[in-house]
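Next up: a single chain in structure tokens, the form predicted alone.
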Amino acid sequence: MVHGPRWRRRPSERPSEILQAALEVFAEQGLARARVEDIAKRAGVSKGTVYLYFTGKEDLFREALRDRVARTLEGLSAAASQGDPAERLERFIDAYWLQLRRPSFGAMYVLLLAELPQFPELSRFYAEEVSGKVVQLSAAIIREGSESGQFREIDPLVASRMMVSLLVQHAIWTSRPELFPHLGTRDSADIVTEIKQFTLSALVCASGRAA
């Protein structure tokens, strides 16, 4: 496949084009084969230009992750911006369940787990500023929830690392049918409402709001 010059007019756009073109190399090859001449040509520039902007392999990793935790924290916060704890908290889990459900998703998640214990680095960025955000950002939901007695009294944290876990698992499940049939043949919008389900039934105070 030619990658031609996408955005030879917009050169604001060069980052961003760069970073997207990163993530592609990135779950294809891994993070250990990648060169950054491949990154180059994927964007259509030439390796100078990607210098231009990022020191190497590695910073183009970290940076094309942020860019792409901030785009998805950005929606998820959007989504979950008003209403009652438990109304944000189900949007917010259609929110991060329609990023999960990217093509790209699977991929990526392989790719972390296969590179990241080689780059005790990158590790830490991902767990503080990828996986950790997100499980704040509900957190916060769940301890307002708690707070004005809609939720139960719960660890805001722990809760919410129940429920992103319940949401990536189910995310890569359903990306594999052929190792996991008994999720493949399912329609994904009635695996998430289990999940905003079983979540509320869990959190949700016997006086507070049905799930």
Given for the second form:
Protein chains: 2
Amino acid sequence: MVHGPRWRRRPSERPSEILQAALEVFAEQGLARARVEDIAKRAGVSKGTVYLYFTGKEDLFREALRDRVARTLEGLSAAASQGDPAERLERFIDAYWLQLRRPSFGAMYVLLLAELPQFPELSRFYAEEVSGKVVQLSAAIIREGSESGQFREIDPLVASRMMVSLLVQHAIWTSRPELFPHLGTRDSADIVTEIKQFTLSALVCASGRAA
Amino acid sequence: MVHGPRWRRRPSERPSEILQAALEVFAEQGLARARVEDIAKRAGVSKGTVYLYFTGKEDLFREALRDRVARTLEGLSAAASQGDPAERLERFIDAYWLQLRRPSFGAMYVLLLAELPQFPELSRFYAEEVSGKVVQLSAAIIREGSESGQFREIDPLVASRMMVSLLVQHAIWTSRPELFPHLGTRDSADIVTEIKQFTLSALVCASGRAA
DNA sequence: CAGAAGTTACTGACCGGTCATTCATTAATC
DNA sequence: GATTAATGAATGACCGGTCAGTAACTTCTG
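Next, give the form predicted together with a further copy of the same chain, keeping in mind that what was shown is the form predicted alone.
To see the whole picture, the full complex is given below, headed by that same chain.
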């Protein structure tokens, strides 16, 4: 058998290759069960190499999650920038749903919920830079629609939370069909349409019940 | 110092004491990180005793979760049984929210999402007996409201999923305030009121946009 | 009723396997 | 041949699970 070199030196690409592999393994196994050796194997390197670029398993976890979390907001502000409020809201929903249905989202969200208490710094980052921002962005659209009279009067932050709830929860359900059979065989496009219709019904409806 | 007996024989109470302690520790630490010794300590027994009543850590996990999960549906069908659809829906929301805001819910839900893939049997139990049932129950109320003309025409299963999304997601957020600052200092009662109003707005509104 | 004999709930030191981390060595590259 | 990237065998901490021993409780006997 003819072999190429047993390995190649690629110092600049290694870190991101390892992070990618790490996110996958952490997503499948969780922090405690994931084995550094498996992450290394998936990244095509040996266990020792991981320790050249990261100080340990926890560091690797932190970086992998930060890397993925930081992308959640990609494209959201752009989507929200053109047209009348209802259109913009629909585009916002589409853009957010695009992020949420990425296969890694469900896993990442579970990792966030399950492991983040151990990483206070990363928790703060997530709360400030991600979780809060999504609600703020959509709230801005809703506020405008409210002021222009296109949407009924409603606290924009409340409405925004409701809409985000619908999207996130449906994304989680979609990511675990074996636990949540009530979605049946609906595809992603149907779901997002249902969410849009429900949200807009709640927003354009004049009625409103007095408290 | 005077000591009582070093321990007492209480064979009949042991199992449930251990399950209770187990649920708490699993909720805090996850399956892999939780130590049997810590569960034992919290239950006030030694490690060996745990193995008298359960065959191992996984068995303990399975039983603790099944025990808790089985209670999720408590009181839901009763709540849904009197009055016109809007009232019944509000009572259903109140009853479900009562379950969801129990401190153990957030933790249990995360355990479900994170660890259940390893327990196919328990997954099936959850999917069939819990997850599906909640949606069915509320869908029945909505269907009736739709048929009586009190709610607009809408697929009851879709509307039901939307409503459950709102409740479950807000419960998760509530259970991790450090990750989700957008709820501010709102209390539980405000949140459930907001959810009711939003849901009913979406349901009673005549408008509807053509697809 | 004493207290001996028997039963079993319970304990905790120990064993064995797993896996994060280290580091002496080797291979590629300059 | 000097430098640095990469390897993988070796190390040791940790923890699930075991089991010989002990203490609480029960029953039997005179």
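What we label the rigid core is the largest C-alpha set whose atoms superpose within 1.5 Å from one form to the other. Numbering follows the first chain given and starts at 1. Given the structure is predicted, the values throughout are model-derived calculations rather than measurements.
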Please determine whether the C-alpha atom of Ala140 is displaced by 2 Å or more between the two forms following superposition on the rigid core. no
Taking the rigid core as the frame, does Leu157 move its C-alpha by 2 Å or more between the two forms? no
For a quick test of reading the superposition: does Gln29 move by 2 Å or more at the CA between the two forms, rigid core aligned? yes
